[in-house]
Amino acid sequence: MDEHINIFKALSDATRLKIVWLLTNIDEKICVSEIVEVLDEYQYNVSRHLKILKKANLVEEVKEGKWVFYYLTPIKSEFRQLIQEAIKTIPESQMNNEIHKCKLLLAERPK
C-alpha cells in the first residue's frame, strides 16, 4: 500500500505531474536543464521534484558523459500501467506550450 500512496503523493503536485506527462508523451530521456526550460521552473525546484519522483519509483536517471538524463521507470505492475494510462488522458491542449518548447529542444540536441 505504501507504494501506491507514494505514487499518488508524488503526482499530487502540478509540476511533477507535468514532468511525468512530458516523459510519457515525448518518449525520450530528458535532462534537468531541458525540463527547466520547458516548464519555466527554477533548476532547484525541478531537481527537488525529480528527487520525489525517483523516490516514488516513477522516474530513473542515467548519466551520459556530463549529463544526467531522466526517463520513466519501466512499468512492472498493473497499477503503474493504469496510472500511466490515466496520465496519457490529460489533453495535449493543456500542455501545448510545453510540447512546443520540448520538441524544439530535442531537435537542437547534437546527433
Second form
There are 2 protein chains.
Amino acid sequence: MDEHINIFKALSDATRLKIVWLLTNIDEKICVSEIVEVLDEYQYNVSRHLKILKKANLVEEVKEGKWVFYYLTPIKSEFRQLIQEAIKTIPESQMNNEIHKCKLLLAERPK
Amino acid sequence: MDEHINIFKALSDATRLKIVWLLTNIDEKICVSEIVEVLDEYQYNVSRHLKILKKANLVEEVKEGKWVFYYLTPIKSEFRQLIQEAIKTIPESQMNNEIHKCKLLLAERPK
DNA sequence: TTAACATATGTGTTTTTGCGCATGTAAAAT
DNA sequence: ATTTTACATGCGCAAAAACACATATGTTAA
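Next up, can you give the form predicted together with the DNA of this protein, since the form predicted alone came first?
Up next: the whole complex, starting with the chain shown before.
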C-alpha cells in the first residue's frame, strides 16, 4: 500500500502536481531550468520536488551534458495508468498558464 | 487545482486510503464504529480522518439515530471517476485483511 | 585555468500534519 | 433521570514537510 500512498503524497503538492501535469501534457522531456522558468519557482525547490517525484517512481531522469532531463516513468501498472489519465483531465485553465509558457519556451529551444 | 490537490492529499494517508478503499469495495454505507472496529483505530482518529475526506468531497454522511453512516460522494467528474477506479485496482492483499474483517462485521449486522 | 552555467544538497526555520488525551453533544437504553 | 453509547472536537506535542539561503559538484565556454 505504501507505493500507492507515496504516489498520492507526491501528487498532493501544487509544484509537484504541476510538474507531472506538464510532463503529461507536453510529450517531451524537459530539463530542470525549463521547469524553473515555467513554474517560476526557485531552482532548489524544483530539484527537491523532482527528487520526491522520482522516489515515488513517477519520473525518471537522463543526463545530457550539463542538463538533466526529466520525463514520466513508463507506465507499468493499471493504477499508474488511471492516475495519469486522471491528471490528464485537469484542465489547463487551472494551471495558471503554465502550459502556455512551457510551449513558448519549448518552441524557442534550439534544434 | 486545489480541489485536485485536496483529493490527493486526502488519499495520502494509510487510514484514509483504507477507508476510501473499503467504501469502494463494499458497496454499502458504514458507520463510524464499524470503521473503528475494522481498521482497529481509535474512534477520534477515524472521526478526524473522515472529516478530512469529507472536506475533500470524497465522502458524505447521513445520520440515522445515534449512528452516522458514511458513503462515497456520488461521482460527478471524470477525475473522480478515474481516481476511484485507480483505488479499486489496489489489491485486497495490501490491505491487511481489512475487507475480510469488514465483511464478517457486515454479515453480523442485524437486519 | 578561470568563469559561467546547470543541478543538487546541507542547514536552520517555519508550517503542516497526525496523534493522544480529555471533553463535549446528542440519542438511546436503563 | 441517569447512564451508556456513538460520534465530534479543542488542545498540546512531536514528527514530517516545505522553504530560504548558502554552498558544493560537475560541465561547458571563454
